[in-house]
Every structure is written in C-alpha cells, then in structure tokens.
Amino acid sequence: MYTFGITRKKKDKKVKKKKVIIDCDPGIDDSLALMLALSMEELEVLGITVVCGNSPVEMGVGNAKKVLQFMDRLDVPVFAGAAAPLRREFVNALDTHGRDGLGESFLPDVKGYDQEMEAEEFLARTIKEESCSVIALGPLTNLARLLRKDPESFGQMEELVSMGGSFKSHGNCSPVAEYNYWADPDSAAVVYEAMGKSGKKMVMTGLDVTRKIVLTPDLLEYMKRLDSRTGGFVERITRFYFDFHWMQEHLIGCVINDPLAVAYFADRSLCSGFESHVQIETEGISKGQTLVDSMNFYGKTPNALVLTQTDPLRFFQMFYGKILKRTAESLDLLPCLVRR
C-alpha cells in the first residue's frame, strides 16, 4: 500500500556526548585509542595532554599531531605536560614503540598547532569550565601535578578512567607492575589516594582485561581489505608493535591496552569488574605494583573499580565500526578472532 502526499521524517536521535579531555603518552596503542576517541559520535574531545611516558614529552606531542593529521581533526588542541616524573628518573619505553614511538613508521612532523598552555593549566581550566571527565593513557604525572596545583579542579573531574595497573595478570616490565604506573608509581599513588578522600572511584583499566584485546595478523588484514587508507596507517604504526610482541611474548598479534579503556568510557557494558580499595606501591622490587584488597582485609573505603572481564569480539566490533565507520552488523570480524 502506498501513502501519497505525507512525508513521515524520522526523528534523528541526538547522542548525547561525553567531554572528555585524553592524557596519553603517544605510543602506538595511545595512537590507536586517539583514533577510536576522534571517531565516536558520543564522545567530545576537548583536547589532549601529553606526558611523558612511552615516549618522551615532545616526542608524544608530535605523535598526536600525526595522528591528528590523519583524522583530520587538527582542531583538536595538543598540550605539553610533565617531561619526567614526580621522584623517580623517567624510563622510556622506546624498545617497545620504536625509535619514534610510533612503530619506526617515520612519518613526517606536523608543523604548527603549537600551544603556550601547559597541561596543567588547561586541565585546571577545562575541567572547571567543562564539568569533563578524564581518559588517562599513560603515567598519572599530569594528573598529579594538577592534584598539587588545584586540588579543586581535580575535584570537579566527572570521573576518571585510567589505564594501567593489574590483580591477577602478571606485569609488562616487572614481574608485578604494568608499565604505566611502574613508570611513575608516585603519581599513581597520589592520584588513587586522592579519589579515596574525595569520595570517588576512579577506573583501572588494567592488564587483566587490556591483555585480551590482541590485534592480530588476521584482524589487520581484514581491516586493510574493508579500508586500505586506514588499514594501511594502522599496519605502518603497529608493525614494530607486532616484531615485539612475537620477540618478547612469542604471542602472534600485539596487545593494544588504550583503546579498551577509550571503549569502556563510551560503553560500560564492555567491561565488568568490582570495586576496591588500591594503593601503589611506590619502593624497592614490586615498584609500581597495584594492591587490590579484593577481600576488604584493611576494612578500607573503595577508591577503585577494577575491571576484570571485557568481551573482545564486542570491543572489535566497536573498534572497528567506528574508525571504519561500518555497522556492527556488516562486520565479519569472528573468525578473524578464533585461534585455528
């Protein structure tokens, strides 16, 4: 049956979007989370701010203009942050992301974008303007650095979703500690005391969940088949990430920890976990090392949710669908993620 004369027009739904400012230390996992985050409809990026940590401070900022460049979100502010740790002397992490920190991929600087503003302060600034929340990539020196600078506007963070940390998972450059916190487990643990007292839960994205999202040969070259141009950035940047990870962990693929937490800011029903009490370990071996009282024995308040279950098939379909900008529906992605 035909209806003539009547133009029923759907009402476009308006997604609601999250402020949300990035601290990371581009790296190539932090490249891939910046690309998720600069994708999502329901995210609003304010801006970025970059630490030292897989790379070094002015290293990451370039990196994130690359990366900029490419999603042609050069609109997207850059921020200089803290180019060593609060006490400890700063260890980068360039064996593992390659002499430019993004996969020995050499891509060309971006020139200008420059900006005056250190990252404290826009961070000051925008989180008492923009009531946003904080997606932190790397080590938690920036963070902690505005703790000591304005207290308040620490306070006034929406939430805070961290990745880094681990319960049950072994470490990334220790036995005990994930890379991030190991890097500058005295921010870690000023942070984590400071979302105690101030009566709020901060996300801890860590390698118990972050270990499944594994990007493998497969999954690459399936994404190069839906969209070379992308497929293509993403191998040049991952490359280096893949040689390591087979070197190192004899593991086909390579471990892209950032994106999850970019994901799970997005969609809470990606991951599940519980709520804690952690502190940092800040001396001697086990530096860096976070202490999940998972059976409450010091009787302390929660300051922490740890995740512990992601679904990676639903995180790819995700990862995919928007940087792709594909249907969940049209993706293919299963197979690619069963180990034959």
Contents of the next structure:
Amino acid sequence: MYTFGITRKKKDKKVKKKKVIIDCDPGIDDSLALMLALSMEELEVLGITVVCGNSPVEMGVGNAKKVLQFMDRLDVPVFAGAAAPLRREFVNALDTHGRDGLGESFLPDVKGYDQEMEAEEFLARTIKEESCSVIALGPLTNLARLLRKDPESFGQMEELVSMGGSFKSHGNCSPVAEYNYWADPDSAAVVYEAMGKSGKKMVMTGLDVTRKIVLTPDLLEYMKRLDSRTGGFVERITRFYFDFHWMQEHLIGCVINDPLAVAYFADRSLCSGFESHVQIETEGISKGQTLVDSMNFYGKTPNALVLTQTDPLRFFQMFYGKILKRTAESLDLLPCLVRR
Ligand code: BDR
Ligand code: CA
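Moving from the form predicted alone to the form predicted together with ligand BDR:
Every chain and every other molecule in the complex is listed next, the one we just looked at coming first.
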C-alpha cells in the first residue's frame, strides 16, 4: 500500500514551472537567451517586454517576434516598453549587434501579433496576478518605470535577475561601466535602491561571470553538426558578433552575456557570488559603474547578490541540452571550449 502511494506520487509529480517575464533589448545575445528560456520546461515565459537598448524599442519588438517565430512560440506576447532612458539621451548598440539589431541577419519581419498594452502595464498587472519573477537583459528603464507607476507591484516581484554591471571585470562601454547600466544609469540606480528598500536582493549577473561565456567557432560548428536548423539560425545571427569581437578585442568567438542570467535563474548551482550593497554611479566619467561595497565600508544592508563565479562547461551543457533537446551525457562540449 505504502509503496503504491509512493509510485502514484511519483507518477503524478509534475515539474512546477517558475513563472517569469523576460525584459530585454534584442539584441543578439538577448535572442539566444530567449531561445534558452523558451526551451526550458522548468520555466513558463508569461510574456516578453522590450526596452530600448541594443536596438530601438520597435526594432527590439520585431526581433523578439522573429525569435518567437523561429521557436514556433508566437503564443508568447511581446510588449513594447520605454523608447528612451529615464533622463539621458538614448545610445543604441547597433555597432555591436548590427544594423537590424540581429547581427545583420535581415530575417523577414513577422507581421501581426502586436499588443496594444504597454510593457509597464503588462508588468504591473501580471506581477500582481501571478507570482512571478523578472529577468532583465537590457537597461533597467522598464523596471524603473514600473516602480514609478506601481510600486506595490514592483515590490511583489518574486525575484529580479539582471544582466548588468561588473565587480572586478573592466567595463565594456567605459573603463568601468557595462552597457546596460551605462545606457540608463538613472534607472539602474533607482531599481537597485528600491530592491534594498523592499528587503530583496537584485541578482547582479555582471561581466565578471558573463565574460566567461564565449561561444567559440568550434562550439558553433558542433551545434550545426548536431542540428543544422538551430545551428544555422544561431550562426546567422552571431556572425556579425564574431566579427565585432575580433575587431574590438581580438577574441575569436563572441561573449554571450544574456543567456547566463536565464540559466542561473533556472539553476542556482551554475553561479556563485556574495551579497553586498551595490550603488550605481549616475554622473561623470564613471557613469553606469556598479559600486560594489564588498568590504562593507558604508555599512549598508546588502541589496544585491553579486555573481562572481561560473562554470562555462556546465552552462554550455545546459544551453545545448535545452535548445537542441539533448541530454548532457550525449554532448561532448569540452574540446570546443576555450578556457579563459
Ligand atoms: C549587455 O549589453 C548588451 O549589448 C548585451 O545584450 C548585454 O545585455 C552586455 O553588456
Ligand atoms: Ca541585452
């Protein structure tokens, strides 16, 4: 009888999906992050909100729909958000992501599937109605606007995982600043401050960890051998990114920042770090810098979990496993990885 009970329980056990909204600025690596999130049975993507960042917001909405079409997931709604940062002039990153924001792949536009509701309204309503988290892969403007519009809803977010900032790694927009926080430092500053006030911790998935996630030519070739459709799509959107990394830092391959935030959200064992108070610099030559008070000089309560360690092999096992629908054991990724 007892044994039967256990068997029944096991049989009935369903994976409890973590509900999440993905706020992003697609963007090449944002698109890879969306592919990962949409492939994970552990996650339920309730919607995608788009912010200006890598690309202007309307272009970002179009790119999100292109990814959804490729994934055959146009059932996931996409909402346009902020077209400009809170206080500053908008500076896109099309030099990094190509004129179409998607590596100059120039994939055909997806007609229809337009949502009238604005991103901040969708965020406010959904967070209140569902117990959900947000993974933010672009500048934090939509989150700052949500905070201003509906602080109660902002406070009800389960978790906020952001790709942005850096602790000891150098910046990618200035010597000290990472793009997402550099592009809209004012939003980043208010969002981090509000997280502290609400007693929650922002998960800062910054350059210290994301720089270790390099899609190498060998990895890409291996992906194409395993699955020519998905590998071909990834190649089409990352070719430009490979060229950019070569020109910018003589790196053969490309750093794919955003998927690590999704991977960590689903599996906490992929990264580790420490809790600290983090403040964002909003003015002058260090604007966008994340001031991580790791030694607690200011004696402030931690408002962030700062990730500093990750395991690229395990990340790629997850990434390939999910988007190619393979088991980790069936993948032989180690020879394709460049240790950094
Ligand atoms: C971040 O900036 C963007 O270019 C990427 O999409 C990523 O979110 C890295 O600094
Ligand atoms: Ca991004």
